[in-house]
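In structure tokens, the next block holds one chain alone, the form predicted on its own.
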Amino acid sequence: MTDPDQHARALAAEAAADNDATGWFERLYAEAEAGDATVPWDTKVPHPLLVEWADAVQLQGGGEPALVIGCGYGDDAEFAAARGFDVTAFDVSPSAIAGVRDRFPGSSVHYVAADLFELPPAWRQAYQLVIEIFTVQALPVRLREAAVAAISETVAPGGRLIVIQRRRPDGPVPDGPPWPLTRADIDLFTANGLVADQIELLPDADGNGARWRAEFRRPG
């Protein structure tokens, strides 16, 4: 059988020698729909970094709106609604919106498909609560400074942006996906109007490498 890791960076190489930087997903997500592949990061629970810092927090919506980047098939975003939140959650495959609606029948979330780099207009910094995990480490390096910039425009006034990532040292660039992120890749959130309330730099449950976890606030 195919490794799952191995085959989504065989998509995204193909994707990319098209000059293609997201195409990959909804291959990867329509033979996931048809039984002919295993999305490598659907582990059916919500990120426990994101459930962690929810509790820590003490994290309730009372009904504001919340955004999850790169939903997948959902468990974060149904994470963020059942804290109360009125979630809306997009990915850019299509494959992978209907895959969480029928794993989520009648949920209260709002799952569409939309492409991180043109969000809709009304997005724009309407968001009290952002969710950002493995979005960005999952596109390439030239991209990273145009996704955080997406990624920060959708935070209200007074709202945050949870973002989780694995760490990447200083060095060369790796082949990816993913393309973990520096301390200087992280702090390009603070470039656009938002502000660093806490950056962390965890270990993995394995002991091989490190996540970062990094909370942000916009002021209002």
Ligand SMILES: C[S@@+](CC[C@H](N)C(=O)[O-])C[C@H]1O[C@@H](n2cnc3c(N)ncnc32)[C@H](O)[C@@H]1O
Second form
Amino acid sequence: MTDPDQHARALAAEAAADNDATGWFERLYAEAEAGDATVPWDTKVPHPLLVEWADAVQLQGGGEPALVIGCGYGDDAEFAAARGFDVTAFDVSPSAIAGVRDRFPGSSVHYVAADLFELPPAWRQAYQLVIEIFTVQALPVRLREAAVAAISETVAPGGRLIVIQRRRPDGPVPDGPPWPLTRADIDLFTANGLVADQIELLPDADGNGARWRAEFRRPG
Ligand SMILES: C[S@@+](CC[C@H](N)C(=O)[O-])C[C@H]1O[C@@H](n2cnc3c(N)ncnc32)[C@H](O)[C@@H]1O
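Please give the corresponding structure for the form predicted in complex with this ligand, as opposed to the form predicted on its own shown earlier.
Full assembly next; the chain just shown is listed first.
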């Protein structure tokens, strides 16, 4: 089988040639559901930097609404539900949503197919916890400001947003995907009514790059 990263890039390149930034996700997940491809970011565990942060802040919900952006196969959503939140998790790919419902049949998480750029108006400032891991960096740079604005807009007054992304080193914008984030990209979240509580730059486990882990809150 082709290398999963290379295959995902090839699908993304085809989509980009059609000026379609998100259509390749559905193609990839549909192939994966048919057993013909592997989703390269499907680690089958919640992101370790999310777990570490949750432990550090003693994250414990009491039924508050939480939203997971670009949830893929749902491990971060299930983690938030296990921490006591009433979780909605969405992805642009209907096949991903079908797959995650099969993976977690008894889940309390509300899995929904939805496009970040056309979110239901009822989701506006509705969530006490919002988790965004690797969706922004999976979208071309020209969509960055709109993606950040749409994510920020879901955070309720008094709510918090945790963001985990690759850091973009100095130099030209990569061909992508992914399109990692600069510090200025991370700061875009504060241009949308949020304040930063913590912005960390953490080395990757293999020492080959770094990740942003940033926590924001909407005053209220
Ligand atoms: C790199 S994957 C990361 C998935 C998951 N957050 C994780 O960390 O494993 C990016 C995810 O965002 C989803 N996605 C991309 N564009 C989106 C959009 N416009 N609206 C909703 N989801 C989107 C993709 O289908 C994919 O599942």
